[in-house]
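This document opens with one chain alone, in structure tokens, the form predicted alone.
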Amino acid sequence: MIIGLDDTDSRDGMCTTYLMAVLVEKINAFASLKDYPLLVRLNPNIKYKTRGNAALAINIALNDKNNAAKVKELVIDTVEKMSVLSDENTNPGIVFIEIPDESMKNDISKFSLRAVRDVLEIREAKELLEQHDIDHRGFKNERGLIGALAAAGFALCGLSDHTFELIAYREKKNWGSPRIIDEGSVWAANAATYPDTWDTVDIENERIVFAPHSLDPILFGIRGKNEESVRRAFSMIGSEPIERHIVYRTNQNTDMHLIPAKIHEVQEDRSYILDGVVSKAPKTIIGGHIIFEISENGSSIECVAFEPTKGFRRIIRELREGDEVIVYGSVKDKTVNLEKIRIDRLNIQVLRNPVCCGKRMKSMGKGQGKRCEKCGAVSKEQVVEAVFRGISIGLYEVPPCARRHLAKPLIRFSYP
């Protein structure tokens, strides 16, 4: 049986990953896990999300066929008791897949990928559940059925790319209080396990980034390429008492949310990889954000590096018209919110007035050419000169402190 869950948390507390960790322990009486529990990050632009827009799924082997009803009852009861149903934005969904066929797999696989890249309606999830006679339970407006079905679909069909995260949870008495973590041990764990683990610390900005600041039960999460790496880092970290921990297989840090597209194809609330030429030079706007424009075949779109991306903005400031780039990010208000940028060609040529008598000629007015103020020599044309650029061709990313869950860090890229 595959069980999918979503939307049990709220901005004021609780966490669907915690509910799943508790559920995994409870289910041990009736079944065993066939694979790692699955943590799937869905479209990061959905306005209804609480924090990271995570959905969860497990694939279990029942100890006895007669345990199916008991497991379903246990899951529903746990969700009812632990979900923050009083929050108007908490609308849990549960999906149970028991006898999948190829038609179901194909349909759900497409739906799951769309849930990461597109904007779906509750109706679409319910129609698919009914079409394939999939047992499910929705609460309130049932929005959680979208994520529950998507996560179950990935558990059924697999992930094209994956990473791992070990999540440690706080004792309930400490929820809402400041987290106690030995920072020195975190830096030591990072030094010992990087690059097999990543986004534990942000070296450039001198901060720890693997622990949230919200009211939820999570103490910290360690991301890495395999279970061995995240467990090694975990063993080195000193902290307040930990109630429980769990290792998830996940689509985090895979760029699964990004859609290769042309500029004219972009839609709001989706994430893209777009080729273009810088058509308007970067400028700083209120708040310290840097904005510029790229164009391709007559279409253009603005791109922005927000202030929280810190040093990444130094790269963006160095762009100039004519540079050929590929941008990675989400589209909001007809603007690409940058996660990464690849610079493929730098424009190193600029038109300037000619030099005469050791100084540049001055313009005599529109269409009247240039004249040397010293000797009076006249030139009708500007000259092309090469200029030094403060950046190089390559792929650049925002720092860990500004990285989205789904964004693939450079440590996972192979780029010449």
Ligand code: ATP
Second form
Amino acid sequence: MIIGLDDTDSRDGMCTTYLMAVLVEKINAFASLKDYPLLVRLNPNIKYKTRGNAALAINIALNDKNNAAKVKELVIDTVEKMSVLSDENTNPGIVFIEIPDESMKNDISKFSLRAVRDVLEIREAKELLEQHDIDHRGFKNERGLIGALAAAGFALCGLSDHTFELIAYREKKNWGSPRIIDEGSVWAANAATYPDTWDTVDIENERIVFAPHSLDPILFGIRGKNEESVRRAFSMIGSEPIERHIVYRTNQNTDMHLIPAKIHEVQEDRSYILDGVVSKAPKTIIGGHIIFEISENGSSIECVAFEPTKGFRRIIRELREGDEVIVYGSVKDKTVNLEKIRIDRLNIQVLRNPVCCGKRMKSMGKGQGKRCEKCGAVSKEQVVEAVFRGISIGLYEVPPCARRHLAKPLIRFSYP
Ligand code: ATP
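Shown: the form predicted alone; wanted: the form predicted in complex with the named molecule:
To see the whole picture, the full complex is given below, headed by that same chain.
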């Protein structure tokens, strides 16, 4: 049986990953896990999300087929008790897939990928559930069925790329108070396990980034390429007491949300990989954000590196008109919020007045040519010169402190 869950939490507490961790323990009496529990991140631009648009699923083998009803009851009961149903924006969904067939797999795998890349309606999830006779339970407006079905779909059909995250949870009495974590042990764990783990610390910005600051039960999460690495890092970290921990397989850090496209195809609230030539040079706006424009085949779009992307903006500031780039990021308000940029060609040509008698000729006015102030020589044209560029071609990313859950870090390109 595959069980998908979503939308149980609110900004004031709880977290669906925690609910799943509790459920996994409870289900142990009736079934065993066939694979790692799954934590999937869906479209990061969905306005209904509480934080990171996570959805969860498990694939279990029942100890006894007659236990199916008991397991469903247990899941529904746990969701009912632990969800923050009082929050207007909490609309839990639960999906139970029992006898999958090829046509169901085909339809759900498409739905799951769309949940990561596109914006879906509750109606679409319900139609698919009914069409394939999939048992489910929705609460309130049932929006959580979208994420629950998407997560169940990934558990059914697999992920094209995956990483792991070990999440440690706080004791309930500590929820809401400042987290106690031995910072030195975190730096040491990072030094011992990077690049098999990543985004535990942000070296350039001298910060620990693996612990949230919110009211939820998560103490910290360690991301890495396999279970062994995240467990090794975990064993080195000193902290307040941990109530429980769990290792999830996940689509985090895989770039699954990015759609390769042309600028004219772009839609709001989706994330893209777009080619273009810088058509308006970067400018810094209030708040320290940097904006520039790229164009391709007559279509243009603005791109922004927000202030929290810190040192990444140093690269963006150096771009010039004519540079050929590929941008990676989500489109909000007709602007690409940059996660990465690949600079493929730098425009090193600049038009300048010619040099004469050791000095630049001076313009004599519009359309009047240039004249040497010393010998009086006149030139009609400017000349093409090479300009020094403070950047090189290559792929650049925002620092760990500004990384979105789905964004693939460069370290995963070099050490896949
Ligand atoms: P947390 O960070 O604790 O996991 P969250 O950020 O996952 O919380 P949810 O409370 O799960 O946020 O709310 C997201 C809601 O949006 C869910 O109801 C989910 O079903 C729905 N949703 C997810 N992806 C899409 C999508 N692509 N299109 C439409 N709705 C979606």
